[in-house]
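What follows is a single chain, given as structure tokens, in the form predicted on its own.
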Amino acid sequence: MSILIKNGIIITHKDIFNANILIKNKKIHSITREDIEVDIVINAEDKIVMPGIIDSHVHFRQPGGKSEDWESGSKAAIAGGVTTVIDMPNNIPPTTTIDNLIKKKEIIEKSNILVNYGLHFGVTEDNLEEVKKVIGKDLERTLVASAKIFMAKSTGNLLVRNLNVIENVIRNSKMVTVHAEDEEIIEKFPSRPKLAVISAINKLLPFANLGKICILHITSIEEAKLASPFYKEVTPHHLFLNSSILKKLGNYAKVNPPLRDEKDRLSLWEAINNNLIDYIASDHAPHLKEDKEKEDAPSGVPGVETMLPLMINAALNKLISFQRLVELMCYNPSRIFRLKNKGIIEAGADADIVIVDRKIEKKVSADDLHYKCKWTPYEGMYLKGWPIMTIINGEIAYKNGEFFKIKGNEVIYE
């Protein structure tokens, strides 16, 4: 199947240029002016046309979990413009041996998804051999996108405390990613939550030169200042929330890192905007209602379909460039995670994209949405800027609110 996109607002980490884009055989053939006689024709005038993004920390929840699966959180990421997922660890059980990690994409494979994917693999106490099976700098190709350490609890036997068991993971695998929150100060400082990334970066850059590594969810630019010699990720909801939302969502707005203040918050655009922060993320962690209104509730928001909307509308206002947007969230998540072809509107690159109609302005609703968990932090902020296609692997598999049936695939790392 042949595609032209015509007319369209090309934005790539680089440049805003108007083109038309042909796809043939799942790829972009070529960036061209000419109109050329293709299967279908999309018109794109006046619309944005970017690469599909690249969401590298979804928790969609299997195997074990209730409250997103591989079919509902596929098609909220397509519906928010998302084309590649990188899904986390900590399920029951916790992707931490290679056999759980082959049953874990079994799973994926036998659902009806949508969305390209990858896995992040955990780090335990005692794991070290399983890691470098997947992720070994001496791999020629790795299984997945990096090694996950949570330096704080989460599902599963997934803390790690022992910072020899860190730096021996950080010397042999090819890439890292650290829930960056010291479990000893939140223990002992639970009112300082702040404390608890600030020590644990800390404890981490005496390794900064022995592999790759990524601090996940950014909260300040005095974190970020720290973590320089890093790769920096920071998340939606402590970008566009803050901690007096409390008040109002309780447990709903309960996260882990906690949602910081006004100044902390309005601090990560100015990390965004003065290169500090390297990529976005959505940390889309679902939980039922049931378990948000519990006392002891669990952390984490949606977040994968909302994301590029609420980052349209910022780059309306002028919060943020076009094509800073696209380079953090398409063109460097895609180089950091060494996702090959992806995250670029080039020849020879998939036929990733996403068409934005930077006209159109709604409410959130979490009926409009499409989580398993039914609800957002969102709810009722109007937004401007909403996907109105998605193309994966050359295909369309969202337009207008309708889905279509394709599969998306496991990414290659480079």
Ligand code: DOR
Contents of the next structure:
Amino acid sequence: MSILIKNGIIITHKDIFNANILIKNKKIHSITREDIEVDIVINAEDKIVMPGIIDSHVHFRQPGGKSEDWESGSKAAIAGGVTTVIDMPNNIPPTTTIDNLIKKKEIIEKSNILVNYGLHFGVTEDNLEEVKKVIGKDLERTLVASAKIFMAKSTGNLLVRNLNVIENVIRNSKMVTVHAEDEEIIEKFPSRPKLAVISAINKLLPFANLGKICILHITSIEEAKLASPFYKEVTPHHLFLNSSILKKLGNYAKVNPPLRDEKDRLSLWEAINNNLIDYIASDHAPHLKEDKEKEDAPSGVPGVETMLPLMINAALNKLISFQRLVELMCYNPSRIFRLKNKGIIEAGADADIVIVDRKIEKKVSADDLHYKCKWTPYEGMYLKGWPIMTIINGEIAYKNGEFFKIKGNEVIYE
Ligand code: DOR
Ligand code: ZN
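Please give the corresponding structure for the form predicted in complex with the ligand, as opposed to the form predicted on its own shown earlier.
Expanding to the full complex; the earlier chain stays at the top.
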């Protein structure tokens, strides 16, 4: 099947230009000014056409959880312009053995998965041998995107306290992602959450030259500066919400690391625009309302479907340039996690594309979103610029609220 996306405003990490995109055999065949005869013509005049979003930090909860599954998570992703997700290992059972990794893949492959996917592997105090087999430095092709280390307890019970273990994992892995909150500090000084992050980053600094390390969910420019030798991720909730919303949302706004004050939130935008941040990922961490209503509620907020609309709205308000947006949400995550043929619009790349109508303004409402948990911390916010079409592997997967039956593929790591 061939598709021509005509006359769109194409945005890549380095350019903005008008052209047509010819898609053939699941790939971008060429960028052209010509009118070519094809099976499907998509008129993208006055619309933004960009690489599909890569969300390298989601929790789709299967196996083991009830707050999302691969079908609902996929739908939310592609309605939000996300064409590839990389899922975290804090499942039940956790993805910390090769056996559990294989079983998780089987579950995913059997599900109605619409989005392309990859997986992170969980680190425990004693699974270095398994880590080496899935993400080892000398593997030609890794089986996962990273070895994920939880330095603090969060949802699930993955926790690594032993710094020797952390050092060895870094020495032996192609990429390590870290939930950098120091459990010791959280236990000793529960009212000082920022100190917990600073302390965790400080513990990692001596390992900076031993391997590639990515610090997840940075919450202030101070942390970004301290973590300068590492890759750094930022989430939309730390960019768009501050701690004052806890008064309104209570435990619905409870998340690890916690939302910060307005000053820190603004400092993250400064960090983004001063090249101190490498990529944005949602940390989509849905929990059912019945669990969030409990006094001892779990931490996490959903976000995979609202991440792009929030960022497009921010770009329209000049908080960030469109090219930088594409760099942070497509190009960089693809490079950092070694995803073959993703995150770019050029001949030979996978045809994963999102088309955005920058003129559509909509109020965010959980009723319109596709999460199983049926709530969002952005309820009632007006956002301009929404995805109207998402193309995955050269096929239209989503168009104006309608889903088409396609199957997402596992990514290939370079
Ligand atoms: O708030 C969070 N929720 N932070 C995490 O690190 C885990 C996540 C989850 O899985 O619920
Ligand atoms: Zn997470």
